[in-house]
Each structure stands twice: as structure tokens, then as C-alpha cells.
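Single chain ahead, by itself, as C-alpha cells, in the form predicted alone.
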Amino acid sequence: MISKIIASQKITEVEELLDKYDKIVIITHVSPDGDAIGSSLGLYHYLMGLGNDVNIIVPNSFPDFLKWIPGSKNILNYERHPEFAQKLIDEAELIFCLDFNIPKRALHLGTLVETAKGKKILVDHHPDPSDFCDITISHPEISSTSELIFRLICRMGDFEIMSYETATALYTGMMTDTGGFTYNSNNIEIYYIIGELLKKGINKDQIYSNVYHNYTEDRYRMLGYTLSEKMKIYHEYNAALVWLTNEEQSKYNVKKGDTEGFANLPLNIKGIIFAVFIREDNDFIKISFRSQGSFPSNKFASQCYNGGGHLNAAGGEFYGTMEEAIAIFEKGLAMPEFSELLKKNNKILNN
């Protein structure tokens, strides 16, 4: 059995809306990752199984290594079809907002949702959600939004009708948002849930292969270049930085998702507690933070880049030059509140 994390009143409220409405839209954050896509497709298959009219809309494209998940071909990309996406949102009776805590994380979709007439349900595991939905199911202590969708379905008494497709999508989301269950995954209930998903016939080994053994040759050559030429170690802070410009990425024909996991790699180096990956995008600079132990990567992201996330995995955006973004990172490392925490965590992890 798993604990009843979601309040009973919220379960009742969701059930009432699902009984009343059947024209449903699911949206995610910008640059949707494995958890955003997994939770959305998991919920999509569940709701379709109930006989609802369901559409998933994402702000922009998502990685190729997620496009094998059942139902992924039915996901609508707002960037490619903005007018149709707006029409679906305007006509939706019920809108699920998954894996983001504030509307701006969904870019233009967030603005459309805020003004939409349909009822709105937020299901998310990021801290400090804003009050823009009629029902907010927010649990930062839970490993992933996919896990929350599993819990929601079970609390509504529908585990028995959960399909293989739903189980596959939800497991994918849980796996990717914990780095293959290597961080944010110490809760024993996660493994109970995995056992329940296995009962639905999922092949977890194949899912792992589909996600992590599905990269291009160019991606691996870019990885080699990044680690060899674009990684800097700050030994005095037990920290590391990797960074890539648009020009460097273009040399390796980068596609959406090709840099997935780059932020984690320096943590494999002995003594590194905190790793940051700074990547130039078209209109801004994307920053990913990863840490070990109790070092708060989310606090660093918030204070230095107005970002946020979880203790050991966070993100942020910066509008400026690469040089400026790196300078802010180095200034943050030198701040006593962070430098002392890094030293403290290094002693704890290496004793």
C-alpha cells in the first residue's frame, strides 16, 4: 500500500469535474522533458479510456528519445499550430496543467490557460505553485509529476482499469525525472509503485533502452568535446561547470534533448558536490543545476538566476551573454552561504 498523499477533498473535486466534463486539454511546461511527456501521456490514456475527448498541447518540441511512448504522435506542438492550439484551449471544458508551477513556465500556453473559461487542475511537484487553477495538487516531496498522476488514478479507484499504455508512460516519467532512480528516489513507496506498474506488463529494461540508448553519433561526439574542452573544475568549491554556445552545438547538429544529462556528468568526479550546465539557446541561456547531499541547487538557482526546482535538481534561464551567465555562477560560488555549504557537504559525503 502507498500513503494517501493527496487530500481526500481534492480527489473528490477532481472526480466531480471528470463526471461533469469530457472535453479536456492537457498542457505542459516549455521544452517538455520525460516527466512532462510521461505524466501527460499517462493521464491522456487514462482519460481516453474513460471515454473523454482529450488533447495534449506542448509549448514547443520535445526530444526524439521520448517519441516512442504510446500516443506521442498525437501531441500537438503549439509552435507549429498556434491557432488550432488556441481553439482547443478556448473550447476545453477542463484543462490539466502538468509538471509546472507557474503559468510563465508554459510560455504562450500559460497565458492562454490563464484566460481560458474551462476549469483548471494543476498537478505538479515543484515548490511554490501560484494560484491560477481551480484545483491545485502540489507535492514537492514527491519524485515526479508522473508519480502524482499514478497516485491520483489509484485514489480515484481506477488502478484496475489502468492500461499498459498509461503504465508505460508513467514509468518513463518517473525514471527520467530521477535520473534512472539515482536521485530524489529514496522513498520506499516509489519502488512499490514500480512493482504495481510491472503488473501492467511494462518492460522497464526496454523503456530504459528506449530512452538512454537512443542517441545519435553526433550527440556523443559533442559530449566528448564538452567534457574535454568545455568543463571547468572549481576545486576550492567542490563544483564544476560545463557550457556550450549555439555555434558549438550547431557543429554537432544538435537536436532537442541531445544535451539531456550533461548537467549530471561532473557529479561522477570524486569530490564534486555541485554541477552546472549552461547552454545557449535561441533567445536565452538555459541553465541546469545538479547537486549531491543537502546542497540546495534550487536555492542557488533562485538566488542567482531567478530559477527554481528541487534540492538536487533545478533550472533557470538567463537573458544576457554567456560570459555574463558564467560570471554570475562564479560569483554565486564565492558567496559564503554557498561556499560553506559546499565544503560542509564534501566533508559529510567523504567521511
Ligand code: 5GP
The other form holds:
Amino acid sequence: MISKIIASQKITEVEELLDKYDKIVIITHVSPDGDAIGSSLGLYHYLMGLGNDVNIIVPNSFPDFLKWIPGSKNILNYERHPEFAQKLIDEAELIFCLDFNIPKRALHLGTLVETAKGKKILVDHHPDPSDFCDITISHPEISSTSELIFRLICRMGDFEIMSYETATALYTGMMTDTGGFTYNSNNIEIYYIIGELLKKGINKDQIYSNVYHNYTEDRYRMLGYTLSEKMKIYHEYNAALVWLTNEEQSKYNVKKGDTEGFANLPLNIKGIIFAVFIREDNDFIKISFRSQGSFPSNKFASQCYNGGGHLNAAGGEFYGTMEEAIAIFEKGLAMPEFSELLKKNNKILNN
Ligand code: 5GP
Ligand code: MN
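Output the structure of the form predicted together with the ligand; the preceding block shows the form predicted alone.
Shown next: the complete complex, the earlier chain at its head.
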């Protein structure tokens, strides 16, 4: 048995809405990752199985390494079909918001949902959710939204009818948000849940391979280039920077998701507990942070770049030049509140 972390009152409220309504839309955050897509598809298959009319809408495209998940072809990209997406949102009686805490994280789709007339349910694990839904199920202590969806389905008494498709999608989200169960994954109940998902017939080894053994030659060569030419180590701060310009990415024909995981690379080096990846996008600069121990990536992201996220994985956007973005990072490292925490964590983790 797993513990009942979602309040019973909230389970009852969700059940009541599901009894009443059957036109449902699921939305998730911009640049959807494995947990965003996994939790959405997991919930999608479950709700479809109950006979509902369900649509998933994402703010923009998602990486190819998630496109094998059953049902992923049915996901509607708002950027490509804004009118149809708008119509579905207008008509939705119930809207699930998964894996984000504030409407802004779903860009324009978030704004549409805020003003939509349907009832809204948030299921998420990012800290400090804003109050934009009728029911807020927010558990930052849980490592993935997919795990929360598993817990929600079980608490509604439906583990027995959970399908192979739901189990596969949820496992993918749990795996990707913990880097293949290498961080944020010390909760023993995660492994109980994996056992339950295996009972549904998931092929966990195949899922790992589908997601992680999926590099194109270009992407793998860019990884080599990045590690050898574009990684700067700040030994005095136990920190590292990786950065790529638009031009460099074009050279390797970068597609959506090709730089996924690059932010984590420097953490493989002994002594590095904080890493940033700064990447030029079309009209802004995307910044990703990863950390170990108690160093708060999210605090650094919010203070230096007005971003946010989790303790060990956070991000933000920057409107300016690459040089300016790097200068802000270096200035942040030197701030006593961060430099002292970096030293403290290094002592704990590396001695
Ligand atoms: P990634 O680096 O994988 O894009 O993002 C890691 C985590 O940081 C995400 O799960 C999300 O919580 C958070 N994050 C990424 N980008 C942003 C952003 O622009 N704003 C905020 N508030 N959080 C972000
Ligand atoms: Mn997540």
C-alpha cells in the first residue's frame, strides 16, 4: 500500500466533477517534457477508458523521443491549430492542468484556460501554485506529476481498470523527471509504484531505451563538441556553465529536445554541484539549471532570471544577449548567499 498523500476531500471533489462532466481537455506546460506528456497521456487513456470525450492540448511541439508513447499522435499543438484548440477549450466542461503551477508556464494556452468557463483541476509538483483552478492538487514533495496521476487514479479506486497504455505513459513521466531514477528518487513508494506498473505489463527496459537511446548522429556529435569546447568550470564555486549559440545549434541541425539533458552534463564531474545551460532560442535565451544536494536552483533562477522550478532542476527565459546572460550567471555565483551555499554543499557531498 502507498500512503494517502492527496487529501480525501480533493479526491471526492474530483470524483464529483468526473461524474458530472465528460467533455474534458488536458493541458500542460510549454516545451513539454517527459513528465508533461507522460502525465497527460496517462490521464488521457484513463479518462477515455471511462467513456469521456478527451483532448490533450500542448502550447508548442514536444521532442521526438516521446512520440512513441501510445496516444501521442492525438496530441493537439496549440501553435499549429490555435482556432481548433480555442474551440475545444471554450467547449470543455472540465480542464486538467498538469505539471505546471502558474498559467504563464502554458503561454497563451494558460491565458485561455484562466478565462475558460469549464471547471479546472490542477495536478502538479512545482512549489507555490497560483490559485487559478477550482481544485488544486499540488505536491512539491512528489518527484513527478505522473506519479500524482497514478496516485489519483488509485485513490479513485481504479487501479484494476488502469490500462497498459496509462501505465506506460505514467512510467515514462516518472522515469524522465528523475533522470531514470537517479535523482529526486529516494522515496521508497516510487519503487512500489513501479512494481504496480509492471503488473500492467509495461516494458521498463524498452521504455528506457525508447527515451534515452534515441540520439541522432548530429545530436551525439554536438554533445561531444559541447563537452570539449563549450563547458566552463568555475572551480571556486563548484559550478559549471555550458552554452550554445543559435549558429552552433544550426550546424548540428538541432530539433526540439536535442539539447535535453545537456544541463545535467557537468554534474558528472566530481565536485560540481551546480550547472547552468544557456541556449539561444529564436527570439529569447533559454536557461536551465541543475544542482545537487540542497543548493536551490529554483531560487537562483527566480532571483537572477525571474524563472523558477524545483530545488534541483529549474529554468528561466532571458531577453538579451548571450554575453549578458552569462554575466548575470557569474554575478549570481559570486553573491554570498549562493557562493556560501555552494561551498557548504560541496563539503557535505564531496568529503
Ligand atoms: P528545463 O531546464 O528542463 O527546461 O526545466 C527544468 C524545470 O525548471 C522545469 O520542470 C520547470 O519546473 C522549471 N522551468 C523551466 N523553465 C522555466 C521558466 O521559464 N520559468 C519557470 N518559472 N520555471 C521554469
Ligand atoms: Mn514534472
